[in-house]
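One chain follows as structure tokens, the form predicted on its own.
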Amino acid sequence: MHDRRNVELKARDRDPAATLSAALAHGASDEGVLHQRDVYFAAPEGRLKLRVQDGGAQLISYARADAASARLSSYRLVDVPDPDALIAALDASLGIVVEVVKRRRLLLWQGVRIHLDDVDGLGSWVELEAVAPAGSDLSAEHAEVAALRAILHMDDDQVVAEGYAAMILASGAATQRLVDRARTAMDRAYVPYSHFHVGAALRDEQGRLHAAANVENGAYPQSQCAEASAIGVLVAAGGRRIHEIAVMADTELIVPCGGCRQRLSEFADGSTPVHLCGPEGIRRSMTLGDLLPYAFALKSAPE
């Protein structure tokens, strides 16, 4: 099986009637409209979801750039006789992330797919994806996309960078997973001196989350806390930005050392959202300035 490859770019639609319009005034045809859900897992390597949508569904594995502008997405496509069957599986062993719920209308414009959407939590946007074929050096599809962008009138503070699921997620529909996470993490702490067991929880730029357990050792110095671990695990699978994050253990309040506060600083930023947490759930919620108001920063930090 080999990958297939789009040139992509999305925007929010300000005006839907009036992009419908243009598009079709320019010869796109319509192809109709799509009830689609997208079911996103938390991969270790690229992402990975499953979209049931009407007359069948697609396991789909794809690798994209975040980026405000024109960009590559690599693709595979599976089809999927029961869908039903497939995400209670994911689910079980790699875990769900998030579901988007949208109406699409489709329209098809030379070679690229026009994709009018109406995301549920999100409102309106439009979606172009140029078709690259076998070989290609994608020029043609940027050119495509550029044409079609300009007809649409997609202005630069339109287009964006992320996909509807980090939005989602940013939204908060990934909370009470990451918690989940961070208390399975916390069960499976190696603790045999302290007892104290501690797991964290982070979600990366890509809306996957990572979590790790603080594991001790006989020599004291060498024990690593749970945030600290669960970084390795981000920068492991290849994030490199937390977006959101999860501390728990069985104490009155958990909170990050100031070591692991400096290391989250690494990878966050201050208005990035943490969630202390006990056993139960959620005891209260800061942002890592309010945890760390004078982190310490290199001026170009190395890659």
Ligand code: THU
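Next, report the structure of the form predicted together with the ligand; the form predicted on its own has already been given.
Partners and other molecules have been left off, which leaves just the chain.
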């Protein structure tokens, strides 16, 4: 296990063949194609993924701030002799967030790793990674990345800050697991007075899922909706934003009550998907903006 630092940059690749020839023409060496499967887990702190790659596997724990400019990341690597067993153990204890499967052509140019990636469900991307030696002030790494960025025509409008996992999540990869979590919570609802079971599940900005149920009280007004319970779980786990919402009840169409629409809107925005579910699955999907137009917010006036 050791600490390392990188300067990284990632962009959509509109013409992978042209990018490959530009890199080779400027003296990059072609190290061949790697087949990589990254499994992301719901770590309580930082990020945790297991990479299975052509006969080997490593657990990678890292922290990274999303930023569109070339960024710095620090991480730890642990060799894993039995990846399937570790994936099963971590799935049972933490939960899998998402999987990313890709073919990566690796090139090297003046100490910078160039990744030409073909990612399942996401298409082609080019990634630059300058690994910094201990004690570096990173200026040399930033300069190399900038030079290579010009050679490979990585234009501003193609550069992205998000990782592949976040992009796959945004396209709905975790929705089924979110619905399953809402069902488990619904089944555990404490509802001796109304007998109306509700489960709510939320996906946070790190891809983690948080679920909870309604909790009633003999002093009826002290009862709490499932959505409010789930927001508390998300906040206590360090989450600050809601990227996807599932609410489930065994009724024709469960919709969050007015108060909960406002509660959700504190952490989500108008475009956040909301899935209205019955025990069998999603019945209708809409956005929080559909449910709560003209949402009240202290900071910005409604349009």
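Positions refer to the first chain, counted from 1. Predicted, not measured: the structure shown is a model, and the values here were computed from it.
Look at A89, S171, A143, D38: the residue sitting at the hinge between these two forms, where one rigid part turns on the other, is S171.
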